[in-house]
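Below, in structure tokens: the form predicted alone, a single chain.
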Amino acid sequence: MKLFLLTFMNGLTLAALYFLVASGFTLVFGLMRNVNLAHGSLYLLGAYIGFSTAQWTGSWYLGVAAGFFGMALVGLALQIFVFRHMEGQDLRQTMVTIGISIVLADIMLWIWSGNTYQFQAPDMLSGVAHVPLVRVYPAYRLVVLGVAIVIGVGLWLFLNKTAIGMMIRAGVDDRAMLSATGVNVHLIFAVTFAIGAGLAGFAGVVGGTALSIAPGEDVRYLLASLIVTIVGGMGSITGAAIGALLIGLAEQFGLAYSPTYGVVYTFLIMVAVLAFRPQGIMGKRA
């Protein structure tokens, strides 16, 4: 029975984790329909980032919001260099960001070595907590599930009920006719692109300091923020927290119980999806 809820605590987080990652990826491919496959590199890059500020400084939070911003401002670049340039063209888009990926995996390669590195969370998130029925557990993990729980609930207001929210979304189904109205469709694109992107980076922080940063994590959370997505539905927020869940649950489950067939799951959970549902479990029709 504590295993069981091990477990599902351990799968509960990690989702947490996997959300943090897909919000800004469902906010830039969901949404947007940019086809950002560099989405990976920018989570490492902002990990990257983050650990040596907070290194250099030697505070955390400023790790954090080095994370943040500086991938905020790789995502606005992305955004006014590449992508403006090529809306509509999901190949362009595709190979043009495969091709980033490679070269910012290269260059992180060359600046940070192949080791493997992990943050010190602050005191005060750091230690154990104590939880009915598992006793204790690590009190970082249940940070990253408040965290996750926030930013989830202030995405769905911002896109949802605030005015700026409600302009991207017309300009996602008829940009020229929201451009007629004179609302700068490029600049709310390229604040929107810079949030998703920031999102990446305060991931990697928060993802490295409960698990590790090192070479090759890009692909695995770019992974698993396609399956996240595509089993949440494309631009949905509460999709993405649906199916982060989903992935994260099965994924911890698999490890725990079958750990030889472990990774199959989150697959076999996806192909269902495209099978009865292929909009995703949240997501509209075309």
The other form holds:
Amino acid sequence: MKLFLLTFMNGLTLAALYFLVASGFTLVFGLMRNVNLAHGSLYLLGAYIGFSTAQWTGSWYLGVAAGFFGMALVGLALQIFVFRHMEGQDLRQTMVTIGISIVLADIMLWIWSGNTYQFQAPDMLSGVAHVPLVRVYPAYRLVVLGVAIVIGVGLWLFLNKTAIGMMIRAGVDDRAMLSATGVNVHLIFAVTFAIGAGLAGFAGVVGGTALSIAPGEDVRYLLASLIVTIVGGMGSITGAAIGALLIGLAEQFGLAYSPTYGVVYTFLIMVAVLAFRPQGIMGKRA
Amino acid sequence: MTDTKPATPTSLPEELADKLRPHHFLIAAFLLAYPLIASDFWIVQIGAQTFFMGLIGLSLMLLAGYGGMVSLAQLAIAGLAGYIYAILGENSMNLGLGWPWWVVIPLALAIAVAFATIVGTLSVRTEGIYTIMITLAMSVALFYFCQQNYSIFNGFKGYAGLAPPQVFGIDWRAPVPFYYLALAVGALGYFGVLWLSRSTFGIALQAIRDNPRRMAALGYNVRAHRIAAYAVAGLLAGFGGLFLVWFNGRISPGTINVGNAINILVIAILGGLRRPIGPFIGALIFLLLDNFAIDLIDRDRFNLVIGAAFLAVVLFSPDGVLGLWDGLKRRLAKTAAERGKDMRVR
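Starting from the form predicted alone shown above, please give the structure in the form predicted in complex with its partner chain.
The next block holds the full complex; its first chain is the one shown before.
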């Protein structure tokens, strides 16, 4: 029973991280029909930049801010200098992001070498928490869970209650119609891309504190985002949350109860969703 | 231009006789005589490897160029063929079943085709970018499976001590026989795809790429055509995978990791997806960069070089090196035509 609950908690934390990374991915994908395969690189770059900032200033919070705003700027630059020039060419954009992720991965390896880094969360957030039934659990992981919930709710409110959010949702449904109504689509794209990339960088710092930062994490989180988006359906924050929960729990339960084939469960979920609902659980048919 | 002319089914020999130019003979003669003039490094590392990496790239070119489906699972399919060869045949770990080569090779290819068909069946439900994502996810799933499974795939270590079978008393691992074997299979794949692209099936596939709805309305089974394309591509990739394990002498999950799977895409895009020769050109450029990037730039910065080359190609010439070549030819033809026109006006 304790193993079950512990696994459940671990699954939830992992799902929280996956949600943070995948929500930006799914927004960008849904709105711009642009698979940003450099999304995992943004996660890792954000983590590294946050780590270096935290080392330099001695403040973890500044590290988190650096991760978010640094990647938001990078995302903005990507949108303005790269994607704006190849609108509507899905495949080419995808190829370009693959190229960018190869180059970024090597540059990061160059600067930060192949070492594994670990963050120190501030004392206020670390230590152990007393959770009923599980007894003790790392407090920081609960913080991650809380942060993901807050950000999820915030994103939902932003998308459903603000004017820009409404435009983004309209863009997900019908981009051509949105621009026909006189909305500055480029501005919307830039905002979405900045938020999506910023969230990836933010997740990098938060996730790097919960787990660790090392080369190769970029691919791992890119794949997680891909699977979460396929399962949840593109462009949907709720879908990303459901997908992240399914994948995070499947991964942790697989790891705990059948270590050999843990990864295969994730894959089976994806196959099942594709077989019965190709557009994803919350996705709409294009 | 081959791409502007409407394709009609013609028999390949006719088509070939029509298209043959002196430089084709020169290239063929050069490829055949190449082992006589080159060192072992150039014969195997560059020569033979170009043919079989090109073959795996060709399987992607067939899907992406003619079918409009970009699959990142081609290396996984090749790797599976290699794994089956290692498991059923002989390897140095004494873990192989030691079956004879004439059973193992067809079986490895058959399993590769079966796996490719499964990949195809699942991914044709999706379109465009979704296809990239799902094939990438599937190839990573196979990677993790091989890494975690010790009873069949021998986990992280994989298999070593693999060699091509001794047939007709020839050591196929020796540079020159290996080169000719790779050349023969590479050429077979190249002409096979060329023939396929002009067959009824190939033309239907290209029509489906251009307008699936219309083809479905005409009564073509769009899904079956696409899955069949995956199966054929799986055969090409399977052959490539056999060469891959013969060349490396070993196979492990690392052979089919994400980076290498993306390298196949890099190879196909670098060369160009328009014609079957593209992936071979791409493989040659990739391998030259792979081997000589160290001389150009700091050691270990190979990925930077190849990534930048790939970026440059996708940014400036979406059709790869072939596209650059075609553009150059077109420009030359245009300036020649304009010069002619000017003269007439005057």
